[in-house]
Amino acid sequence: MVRIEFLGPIAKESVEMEATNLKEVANRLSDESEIKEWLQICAVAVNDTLVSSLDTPLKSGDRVSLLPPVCGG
């Protein structure tokens, strides 16, 4: 099982779901409309690093961070 957060301003509670790659995460949230649009716009860290492929592995225990833009002054 590997633990889904969703950070910031996303309306949504964290989930675990059995999943191998994050595409596999991503395929299953696309599902959901609240979360859909977010999975197009944010940063994705699994534990607490930084990762921009799909084909990332994920094992058991695993900790993946839905991580919204922010913008500042």
Given for the second form:
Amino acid sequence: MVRIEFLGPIAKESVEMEATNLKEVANRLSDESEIKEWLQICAVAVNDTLVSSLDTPLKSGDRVSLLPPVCGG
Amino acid sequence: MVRIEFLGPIAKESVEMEATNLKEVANRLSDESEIKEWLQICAVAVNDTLVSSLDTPLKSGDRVSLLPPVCGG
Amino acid sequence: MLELYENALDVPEILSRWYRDEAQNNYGAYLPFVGTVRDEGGIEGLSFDIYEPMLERWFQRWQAQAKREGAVVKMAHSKGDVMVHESSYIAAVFSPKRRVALTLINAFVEEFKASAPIWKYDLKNGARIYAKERSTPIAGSGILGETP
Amino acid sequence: MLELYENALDVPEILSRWYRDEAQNNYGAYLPFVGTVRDEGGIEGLSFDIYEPMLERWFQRWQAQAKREGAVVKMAHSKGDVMVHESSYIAAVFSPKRRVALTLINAFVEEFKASAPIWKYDLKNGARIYAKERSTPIAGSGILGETP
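Given the form predicted on its own above, produce the structure of the same protein in the form predicted in complex with its partner chain.
Full assembly next; the chain just shown is listed first.
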């Protein structure tokens, strides 16, 4: 199981799912209408490290975080 | 009479002289060995405004200041 | 050093303490940037969410880069609500020479805006509204939206 | 505002007072640059001469330029002796937005170095020695040396 976390303004509780890479996570999340619009604009981190490819492998226990557009300061 | 002031590190008292333009001041000062080396590296202000030409006219009461290389901060 | 506070920053305290902490360390330049909430758009204030584990990593990378240039970076940021005319952000560089400090604070502040994991909300009419239109997608955003 | 002090600056006092003085004026960015005397070359400290009438004019031109950009500049500088690890210089910008502050402090500090009428001396072995090799001729220098 991997855990998907939705950070900042995304009003959604964390979910757990079976997945061996990020593409599987993307496929599952794209079915959820409430989250779909966020997928286009969010960065993705695996265990707090930003990743840039859907081929990123996942193993059980990994945390996947969705980071919406930021504005500190 | 115009008054010539030597600012910062130039160890020289102010002097007064007759002069109708800066070129006359330059000619007079170039005779003074103690000041000659400073002439090459000093900026010149007339009544606290920087000037860039030896043709700058002077009238009685004007103050000419020599400003050596600066280093604030 | 990264310092996170609930609500507004005590700017005089932080600026003074950082100055004193580094006073004997032979830095010729100290260059803090202070960000204050402006009264604009009818807001009562701003509010911030921070994802602290990644902000800590983000900041550690900057500390390492500063160290390579002989410099030190420090940062303080607010969590939660910060009202108009209060301050939410301080970034500072200490460096031996001025040029490094000026270049570094500029790069730090700009990259902070573009990539630090912090989310901003307007406080307006009792609501807390994500400032989406003023926010920047982190580089590489959108990969999850690539599949049909 | 231009403030000149005998000897070292009280940096916490000045940074805090400037911050408080502008706190209600809706500036989003406050960016002070603090210059501190480094322990190098065996000096005990630095010493400064200032030609105040022209520094005042120099600063007023910067105030006017800052005002055109909606910003405010402030400056404090020491006269006389400032010992190692003490501070002699603060320049600060307040502006509505960060970009103006970052650009302006950079230009201000660089032009200050190149043209503000201030002369620096090393304090070394009890002597006060003009720091000629670290000083910059003001643009247009040398006209009096043009004649034979």
